[in-house]
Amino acid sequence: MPPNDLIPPSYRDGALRMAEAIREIDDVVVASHVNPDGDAVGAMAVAGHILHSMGKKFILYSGAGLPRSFSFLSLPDTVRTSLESPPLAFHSALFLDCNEPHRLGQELAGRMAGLAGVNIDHHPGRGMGSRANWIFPQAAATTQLMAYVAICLGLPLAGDIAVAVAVGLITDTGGFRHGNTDADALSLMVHLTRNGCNISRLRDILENDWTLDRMRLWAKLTSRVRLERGGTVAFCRVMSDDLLEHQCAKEDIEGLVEHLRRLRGVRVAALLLEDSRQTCKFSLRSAEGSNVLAAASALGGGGHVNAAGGTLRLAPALAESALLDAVCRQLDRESRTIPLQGN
């Protein structure tokens, strides 16, 4: 198969701008979403793959590091947890998986004047690029972006790349299981595969790394679980306490929101996460028609239709009822019918 016969047409002209974007800028900052997941993470080891490739110079930020899960991947460079004494001076950005300056956190985020900056998301909103924007919602992941323009630079999706890709796939459409698993996707999962990529392994390596802890505090949360509206909500609160007393990190709760959906008659799944006495964390994840975005973003946060979530400055027990109100007032809205009018 040509190379760009697996770049669908819908997808080819942001590619191709994207592409010509990045060979535009150099002395680049690569960074991601705060606390980011499988496919901020894969999609800034591809950006990082093909900056290398082209010989640009370039540093990759997270403020809070990658998530230990996250671990085996390879990438061209370390991941720097500060901009103090960069070892260049970064004149362009490239940002993936966000389009919002405060997901990028307050140290990068305060940074933006005057950078160059290319954004490359799929998630809803207008983008923060100064130079290019590539906000591509259909696409199941930042990284089959990320894999589109790759191609259009010249280079396989093979080897670290592939995995990289591979990873930001599985994660963001839950092992392609979600509403977002298309045939694009799959289409791009396939080439990975024939190009060596072992999902099977891969899969192994994300999902099967959990520690007796982790599995303790999953039952104690667990244990917690009610549900709301008629059993149409499912809600779980996490306490900082919780984690420290089973010794985890915020990333050993990744899933636990998803794992609520499972339950018989849930409509909505609704994860809060105390990140300090007055700020919260929420995540939201529905069944196909139930629309979660609009209940993130009506307390200031985003996401996709069936996968959102955000930031509620807010106590524990406020933001637990602030959350709630806002997916049971959205479940309300959907569960309303006109009536048909006319003869």
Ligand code: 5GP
Given for the second form:
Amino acid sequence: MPPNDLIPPSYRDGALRMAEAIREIDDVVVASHVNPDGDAVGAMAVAGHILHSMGKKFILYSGAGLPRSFSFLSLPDTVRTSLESPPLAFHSALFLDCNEPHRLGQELAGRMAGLAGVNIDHHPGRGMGSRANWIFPQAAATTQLMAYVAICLGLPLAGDIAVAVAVGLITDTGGFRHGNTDADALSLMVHLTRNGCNISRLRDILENDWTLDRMRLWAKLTSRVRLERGGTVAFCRVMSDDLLEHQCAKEDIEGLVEHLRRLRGVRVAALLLEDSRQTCKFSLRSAEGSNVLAAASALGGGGHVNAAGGTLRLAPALAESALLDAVCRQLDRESRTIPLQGN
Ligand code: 5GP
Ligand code: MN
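Would you mind generating the form predicted together with the ligand now that we have the form predicted alone?
Let us now look at the entire complex, which starts with that chain.
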């Protein structure tokens, strides 16, 4: 490994192990989770650039394709939306920002058995790589982990790689606002800035690209927000007709759940999105000290302590009560464990 103070001591062993694991694989499918966010796309981009620079054969895969909002990212290859007759007979895989097979999408989850898998992720979990795993929840973003791996492989964090790393850091920290914005993430961002990344410009591209339809949709949805549990829970339900009416896509409600968290006194923001008649997707965000991962896990979902989500195979009305019930139970549990003040 080149001498590099950029890799904090607690990350070194994992980064070196992953660099070694990547050296050993070839004919790789690179994939992250369904409904990819900036970190998932960024991590795929970094991985693609790493494999390309090493002369390895690879394909990038994302079942539903990438959201339009990340089309500005420069990827080393097109992203394939199907694994049927791929241009490469892949027999190894890099799973990024995801450590649950079902979150990769059915097509890839069903083909994992025969693959030499390497899994790099910052969601808590066990890891699903048959060859190697680096599951490191302290990292702010998976692109942070990928940056350290790139360094171990002798690649400079500049150009397209730097931008992809920065996009993961910016989106997963909410623009350096969330609790995962620690000194290590900031040090890495300082380095990227020195190498030409412009945070302000990237945030501008990522955040200030709304259509008027999207703004009208938010106006409608925010007018519908409800407070529950004495004002500690904010809730909003989004029906597929809302999106249709405003000619919006699912990605247009990205950020709405964080917006609900702005309300005074709210500890948990909960958003429910009707996906189909019998399926709803939910998103939860919490204030420091409240654990929405526990609430999401109780409903079969996952994520992080302050940002979690999942899918409920229920019609919207039932999904709504299941979601609010799980959130309120978790908050009740937490309020019982807070030590009483005084003597
Ligand atoms: P979002 O609410 O933005 O979709 O997701 C918030 C966090 O929860 C992200 O870290 C995301 O990966 C995770 N997450 C969302 N949906 C699911 C799910 O169905 N299962 C698991 N395990 N994690 C999820
Ligand atoms: Mn992530």
